[in-house]
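The chain below stands alone, shown as C-alpha cells; this is the form predicted on its own.
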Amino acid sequence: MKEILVRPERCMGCRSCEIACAVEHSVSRDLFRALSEMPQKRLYVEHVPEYSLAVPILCRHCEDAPCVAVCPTGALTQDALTGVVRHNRDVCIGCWTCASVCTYGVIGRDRRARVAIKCDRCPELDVPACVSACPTRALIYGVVEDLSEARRAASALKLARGVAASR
C-alpha cells in the first residue's frame, strides 16, 4: 500500500504542493483558469519559525481513521484495500465533526458548498499532484517498507563511512 511520506528536512516552503493540489481539485485543472475558480488545497505547508523549517502537513489516512468513525452520515469511508479515506460530498452535511477529531488538522471546509474537504490522494493520477509538484522531493509516494529499507541502507552506509574513517 502506497503512502505519501514527508521528509521535512527537504522542504523549502515553496508551497508548490499546495498549488498543485488546488489546481488538481479545480474544475479546469489548469493553473491560470483555476485562479478564478478559487479551488481549495487539501494539504498545508506550516512554517515553524523556532526551527526555521517548513513542514507539509497532509492527511495520513489513519488506520481506523477517527474522522470516519465519527461521521454521522457515512460521507467518510475508508477503502479496506488501500486505506485511503474517501469523502462523498453528496452525503456530507458539513457538521465538521470529522474536522474536530482529526489529529493533524487537515480536514478543511468548503464554505460555499458547506461540506468538508480532505486529501483524496488524487485517485485519477498515478502519483498525487502534490508529490509530482515538489521540486525537492520532500514529498515521496511509495510503499513504507521500501522507503524504510532505503533509509536503513543509507544510515548503514553513513555509519560504515564513519567507522572506516576512524580506522
Contents of the next structure:
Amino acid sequence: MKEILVRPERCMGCRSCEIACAVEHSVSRDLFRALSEMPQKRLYVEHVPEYSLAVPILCRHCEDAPCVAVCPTGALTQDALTGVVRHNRDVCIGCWTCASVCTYGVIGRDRRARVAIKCDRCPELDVPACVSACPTRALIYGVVEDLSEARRAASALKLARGVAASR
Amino acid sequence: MANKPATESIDPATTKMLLEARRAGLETAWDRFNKQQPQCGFGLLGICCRNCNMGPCRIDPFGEGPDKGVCGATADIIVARNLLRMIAAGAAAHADHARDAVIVFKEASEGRARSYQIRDEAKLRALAAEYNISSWGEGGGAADLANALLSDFGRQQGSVMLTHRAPEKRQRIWEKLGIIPRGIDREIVECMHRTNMGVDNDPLHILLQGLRTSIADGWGASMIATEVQDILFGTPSPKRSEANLGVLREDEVNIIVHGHEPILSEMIVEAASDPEMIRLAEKLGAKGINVAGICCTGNEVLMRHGIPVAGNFLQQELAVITGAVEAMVVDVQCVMPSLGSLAACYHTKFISTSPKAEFPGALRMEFSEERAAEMAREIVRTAVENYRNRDKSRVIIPREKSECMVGFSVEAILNALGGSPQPLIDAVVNGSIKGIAAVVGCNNPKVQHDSGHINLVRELIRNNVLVVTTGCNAIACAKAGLLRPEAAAEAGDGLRGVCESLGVPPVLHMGSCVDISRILVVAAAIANRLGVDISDLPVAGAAPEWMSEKAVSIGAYVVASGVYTVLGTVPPVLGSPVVTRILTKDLGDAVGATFAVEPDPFKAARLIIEHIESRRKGLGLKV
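Form predicted in complex with the partner chain structure, per the form predicted on its own context:
The complete assembly is shown below, putting the previous chain first.
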C-alpha cells in the first residue's frame, strides 16, 4: 500500500507541491487556465520558525482515521483496500467535526461550496501531483515498509561502522 | 513524462539524431526539459521576485497565501518588473552585438582592423547622410559615421537617430506616450534602475519604459547592427543554398559557426576557402573544408555567401552527435553550455571566441578586431588538423537537406519588384496578397520542434498571406522546403501568381534576428506609400516557438511599432491580471497593436488572418 511520505530534511519551501495540488483539483487541470478558477490546495508547507524549516503537512490517511469515525453523515469513508480516506461533498454538511479531530489540521474549507476539502491522493494519477511536483523529492510516493527498510539499513550501516572501528 | 522521439520534432533529421543520442546515452535539451518537469508554477506565472535580499518573495496565485512581497509589491508589480528586466536583457544582447559591429567598423575605417573593408559603399553613404555627416574626405566620412553611431548608444538626450525612419504618425504616437528612446544604453540602464527595490511600482508606467527600451532595440540597436554588417560584409541578395544536418559532409572537414555575430564567421568563411588550408585538408585525407551555420551566425553567412545552414537552435547538440564536426565555433547568444561535455564525447573541438562568452569544456581562441583574419586561419587550421581524430565508425549524418533561396534584404526585395514597392502594394490592394506576416523566433522544447513554425507558415501562405521570416523560423522554413520558389505551389492562388511571376518563394528569408529591423523598414515604406500608419496595414507578427529574452524585446518593439503579434509559448505574465490586460487589450488603444497568445499554430493562423482582414476593411480594401 503506497503512501505519500515526507522527507522534511529535503524540503526547500518552494511550495511547488501546493501549486500542483491546487491545479490538479481545478476543472481545467492547467496552470494558466486554473487562474480564473481559483482552485484550493489540500496540503500545506508549514513554516517552523524555531528551526527555520519548512515542512510539508498533508493528510496521512490514518488507518484508524478520527475524521471518518466522527463524521455524522458518512461523507468521510475509508477505502478498505487502499486506505484512502475519501470525502463525498454531496453528503457533507460542513459541520467541521472532522476538522476539529484531525491531528494534522489538513481538512480545509471549500470557499464556495462550504463543505470540507481534503487530500484525495489524486485518484486519476499514478503518482499524486504534489509528489511529481517536488523538485528535491522531499515528497515520495512509496510503501512505508520500504522507507523503513532503507532507514534500518542506513542505521545498521552506521552501527556496523562503529563496531568495526572499535575492534 | 518522457516524450518519444517521434513527437519531439517534425524534422526527420532531428528525429533520427535523437534516436542516435538515446542509443549512445547522450543527453539533449529535450531530456533536460523532461527532467525539469513540472516546471515551477510561480516562475511560469511570473510571480516570484528576487530583486532584493528581503526576498525571494512569491505570490500565491490562488489567493490563500501571500498577496504581496515583503516590500508590498503585488503580483501586478512583480510581473511588470520581471517583464521589464526581460526586455532590458534582450535589448542589451542586441545592443552589445550592434556595438561590437560598430567598433569593428570604426577600427576598419581608421585603418586598424585591416581584415575588414567596406563592401557596400552606397549603403555607407546613405547611412552617413541620415546621420547628417557631410564631410567625406579620405576615410573621414566612415570614421565620423562610426563615431555618430557609437554616440547613439551613450546618448543622454534627444532620440535614437533611426527612430526617424518610422512613419510620421508612428513617431507622433511615441511622442505622445513619451516613449521615444533617448539613448540605447540609457534606456537599458533605466530599466535596471526602475526595477531595483523601491523605484518604479506602477505596472503601466513600468511597461511604457519596456516599450521605450524595445524601440531602442528595434529602431536602434538591431537596425544599426543590420546596417553596419551590410556595410562591412555586403547587403544580402538572393542566392541558393541548402539547409539541415544533411549539409554536413562525410569526406570533408566540417566547421560549424554558431551564435549571432558575423564578425568572426565572415573571416572563417574566407579562411576556409584559402588554397593553403584546403591543401592541408587534402593532405590529411579530407576532400575539402565545409563550413555550415547554426542559429543566426548561420543566417548571416547563409544570407551573404550561401553557406549552408546545418540547423536551428535545438539542433546544435545534434550536430555534434553526427560525429562529423571537427570544430563547433561559437560567438555569443543561444549557445548551450551543454556543448562542452557533449563535444568531449567526440573528437569535436568546441571553440569559444568571444571575450564575453566562456563555456565549460571549450577551447578558447579569443577574437580581436586587429587579428581577425589570423585568428580565423588558426581556428580553421585547428579544425583541419582535428580531421585526423575523427572516428569514422561513429559518423552518422542524416541524409535530409532541403534547397532554399535566401538573401531577401529590403534592397533585394525592391530589386525583385523592379525598384519600387508599388507592385507589392498593388498586389495587397487588389487582394492577390491578403497581407504580410512576419514569422520569427526561436525553438523551444515546450513546442514540438519546428511544428509551431511550419504549420503556422504553411497555413498562412495557403491563405495568401506573404510570409517574411528571420532567425530560427527561417531555418525551419528552409528545412521544410518553403524557401524554394517551387513552394509557391503550396500557396493560395493569389500569392502563388505573384511569386511565380517574380520567381520568388512565398516565404522570404530576410536574415538573422537583428534583421527583423529590415522588416520594420519594409513596413514603414509601405505605410508611407499609402500615407497611413503601420498599425493600419494588413500585417501581423508571430513567434511560435520563442524562448529567448531577446524575443521579448523583439515582441515589444514589433507591437510598439503597431504590429499585432501572436506568441506560441506563454510569457511569464499571467500571474498578473493587470499586466495581462495591458498586453492583450490596453496596448491596442495606446499603440494600435496588442499581443495574443495561442499555442495551436492553426488557431494562431486564424487569429492573424482575422486581424489582417480587419485591417483590410479599415483601409477600404476587399476582404
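In this text, the rigid core denotes the largest set of C-alpha atoms whose superposition between the two forms falls within 1.5 Å. Shifts are known only where both forms have a C-alpha. None of these values were measured; they are calculated from a predicted model. Positions refer to the first chain, counted from 1.
Verify the C-alpha shift of Ala154 between these two forms: is it 2 Å or more after superposing the core? After core superposition, the displacement of the Ala154 C-alpha between these two forms reaches the 2 Å mark, so yes.
What moves between these two forms once the core is lined up, counting runs of 3 or more consecutive residues with C-alpha shifts of 2 angstroms or more? Flagged stretch (3+ res, CA at least 2 Å): just 150-167.
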